[in-house]
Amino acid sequence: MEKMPTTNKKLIDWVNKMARLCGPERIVWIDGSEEQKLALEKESVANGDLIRLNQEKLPGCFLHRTAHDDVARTEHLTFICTKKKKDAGPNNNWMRPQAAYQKAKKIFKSSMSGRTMYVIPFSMGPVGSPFSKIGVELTDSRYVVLNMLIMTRCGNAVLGQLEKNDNFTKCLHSKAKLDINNRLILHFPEDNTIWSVGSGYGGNVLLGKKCLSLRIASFQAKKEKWMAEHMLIMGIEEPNGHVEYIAAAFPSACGKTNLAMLVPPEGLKKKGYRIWTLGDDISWMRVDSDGSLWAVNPETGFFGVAPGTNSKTNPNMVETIRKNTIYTNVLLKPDNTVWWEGADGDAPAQGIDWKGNPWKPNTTDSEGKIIKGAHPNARFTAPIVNCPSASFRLEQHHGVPISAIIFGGRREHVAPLIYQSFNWQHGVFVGATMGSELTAAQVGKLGQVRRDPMAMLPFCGYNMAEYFKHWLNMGKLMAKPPKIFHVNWFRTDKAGKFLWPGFCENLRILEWILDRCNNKVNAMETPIGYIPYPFDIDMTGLKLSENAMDSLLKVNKEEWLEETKGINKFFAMFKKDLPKELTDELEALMERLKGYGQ
């Protein structure tokens, strides 16, 4: 065993105890150096974990393939382990801590035999910031180490911080046998501990990501009076240099990453806006001494979905992933570059698909279905600093002040393009009731609404009814709470065509949002909130079909009355734990709708 690079007794004791359980051949501490990273890359290529890509076209880039049944987060195998079931809430799978430890220990026992255990000290948030939290992940996967080096701040600087205090999240991961029947992702919020075993997929094994940054952090945030949210953070700079920041929460497939780094549309370019990207996934927010809400992105990288990423949907991301990126489950082209469905250019004439098999376009399987070159959930892990719009405030220990919070979902009808809540409490109701209609790719009835409050349903580490209470309480701690809005880029006409072009054009709506935050424009009051006067949205250079804007902003009384039934049904799952304020908001909405003229 090599010399310990720390004197932190709690850390040393824990590492030794977990080593006795997992039985690794050796232990290696990750120091964050370039030399160690290059050595790990070399070893990963030698043993087939990574394929080195074309270094002229994709410098510093690699391809990784996961097991065929290990390609996404496994929500049904993800548990919150609290002493009382009620504390995990109806939104989580629950297991007693004692039972969970016992069950997992059997799988962890000698799981690292003949392997190396890597010790990764990592900081979520700038090292030493009052916002930040430290974790230490033990893993037998070099893929995990190399991804964590991109996604978090790792190494000796973090250990230095741990010399001052021994408060860290204990994260244990082993691939074990990559057996889906022996796969568990366990969170112990009361012990500040995460155990993940039997998976090699990023969402289950990069334990700083959803596991710590949302599930464990949301639990800690409630206790410590801050917020850990599934939100992008972006800055919008005006020509005079003034930057305003917004945080936004959307369920998956609603364009969160695209919005975080959008490029202003041609029609607005003369206004000289500049977009700054702080993060596309996670926002930790605290009330500062000025009474307003400040946010940091605890991560340093993007773990993005590759299919559909191209120069139209997200030119900045295309630029970001040209170097020092790890691609997972994409197609390998003959020239040792990569491709996926929805990438720029035509499909290659041939390649090696994500399963490692020879591939040609339009090849079908035994059921006649087209075999895809890349898995639909294929990923890339890339450093934020690669992004052309990366913010200069990424390492700001204090974060950035948030002017607006935006919620959104994918709705063909019901929700207008944009509306503003009446106040913070009403805004919490808007966030708590947001949802998306199921698309063909999801299991369930097409068009059925899947509620996903604040886009946190799979990630809230405790009872969601308590989470709603926490949101309501946070509003009371702020002298200047951000204004809350709801957007829907996905409204369709009678023929099922999108009424709004989306992507870069969404800046027109963000502009109206900031104008509302700064009291520059008035708005129309409707039963659901404030909506824009069409003339207040700058449409320079954008021509929509006739009456499209009226359709986009329409509030249909009958549709909304139907919507309240769905909300009522959803709220029922929380029984008497649901805060009364949300029931009051629902009743008030129904009253306003009944008296509405349309």
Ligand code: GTP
Given for the second form:
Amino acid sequence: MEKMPTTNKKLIDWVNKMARLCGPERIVWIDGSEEQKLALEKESVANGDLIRLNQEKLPGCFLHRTAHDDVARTEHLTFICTKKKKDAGPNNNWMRPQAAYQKAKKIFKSSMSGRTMYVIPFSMGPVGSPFSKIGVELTDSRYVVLNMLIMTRCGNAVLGQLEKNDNFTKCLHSKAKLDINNRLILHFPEDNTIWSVGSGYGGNVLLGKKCLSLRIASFQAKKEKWMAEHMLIMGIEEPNGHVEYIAAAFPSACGKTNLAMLVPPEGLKKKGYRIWTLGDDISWMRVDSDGSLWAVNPETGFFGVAPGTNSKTNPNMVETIRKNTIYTNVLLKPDNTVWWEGADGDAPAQGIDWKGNPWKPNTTDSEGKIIKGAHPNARFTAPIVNCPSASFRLEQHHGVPISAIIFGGRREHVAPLIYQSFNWQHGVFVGATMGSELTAAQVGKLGQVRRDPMAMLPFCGYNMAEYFKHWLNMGKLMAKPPKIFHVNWFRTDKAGKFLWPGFCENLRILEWILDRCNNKVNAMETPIGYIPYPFDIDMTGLKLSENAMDSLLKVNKEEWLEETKGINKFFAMFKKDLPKELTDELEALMERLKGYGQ
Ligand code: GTP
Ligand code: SPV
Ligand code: MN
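Please supply the coordinates for the form predicted together with this ligand, as a counterpart to the form predicted on its own shown previously.
Zooming out: every chain and molecule, the one shown earlier first.
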């Protein structure tokens, strides 16, 4: 065996054991140096894994295309492998650990033959912070290495940490044959281990992201009394120069990235607001000695959705992805730049689509459907430091204090634009019952609500009933818990049009949220929580159609009574494990609704 750049015996033994299983031709340790990164890029271009883009217009940028059936997370092939099925809960696919290891071993066996196995030591969170967790990912994919170099802190600095600490998540990944029938994403929280095989797509293979920072971390957070959440983190600098921080949980594709880096609309810019971005996907939060909740983003990059990103919807992201960015499954233009549906400018007259085929606008397939240039889940991987609104607190070991937690989903009806929970326990109920409507793109009845508690349904690494208890308990540990709110940018009018313009205008709602946190405004009490007096939302420079604000803020008794039935059905899945506080909250809500005159 080659010489190992560590004296950590546990690490050396594990790397050797996994190498014996996967049979790589050689082992390369990732040191985090620029030279090594450049060499890997060169090799990737030579073997066709990456296409080097126009270096004048997009310096340091590359394009990657995945296999056609490997374009998104595969939740049905994702498992939580705990000794007891109950510990995974009704919210997860479960396999017995022994059976899972056996099944995966067959696929891993000699899967790296003729390939290099890369060893990536990485830290989620600033290196050396008490907030951080270390992982080591073994992979046969250079694409994974190059993405991990953007998304995490990795290399020798992390190995240094492992000289004095044996605690790391063992992450094994192999592309194997990229066969969907031999694909498994396995989590062993009791062994602090992740095994992923048969995929080359982001969320399945960048094991620091959803696998470690949410599924494994949520399991650890419960034990260690902290929180690992699917939340953006942002700072809002107020006109007086003070910065308040908020965290927000919306399900996948419901607007976290957009909110995290919004540019204030003209009307509010004059007041002096400024946004500071800390993260767009994951938040780790702890109670500090001051009794409030402090958050860090464990990641260092964005893995964001490309389609729809343009200088109107998200100008800061357009700036961010101009350099040192890896594009996945977008369209390649003749000048070696990239394009996607909803990008700036017109569609190019021709190009190469995400599948690698020649493409022209408005061409249809055999079923008459328009062929897209980019896959709808095409993504870019870009460093946070590229972002014009990147926070100066990104490297701070203790993170930032959180004043408000915001939940949100995609609801045509029912949920008003904004409401505030009565207290922490009620806020946990609001998060636990949040839902999003299925769109035409998803399996299921159009408009049907899928409950996605705290936007964590696909990411909670244990029984969600226990997760709810954990949220309730965390509230008790805080002298100054964040206030909890719920937003809905997606309410529609009778014609099905969005009532609220969204995007940068959402700052008007954030302003009200901060005013509530600082006791600056009163609010109307309704059965579901506090809603704003319309005159407390600053509408300078924004004109809505007549009565739009009333419709946006309306709490409809009948709709909400119907909603409680859905919640009741959802709660039933957790049987006796559901904390009583949540059934109490549901009953109290029903009582308040019954007495609500309209
Ligand atoms: P993941 O990366 O999958 O976790 O998603 P995300 O939550 O970061 O979602 P993202 O910000 O990428 O937005 C997803 C979609 O929501 C895009 O199509 C946006 O155009 C749309 N969107 C975001 N914010 C708003 C808004 O305020 N109003 C409306 N109507 N649409 C929005
Ligand atoms: C999500 O689906 O919520 C994402 C993308 O953020 S992935 O990293 O693929 O999970
Ligand atoms: Mn996400």
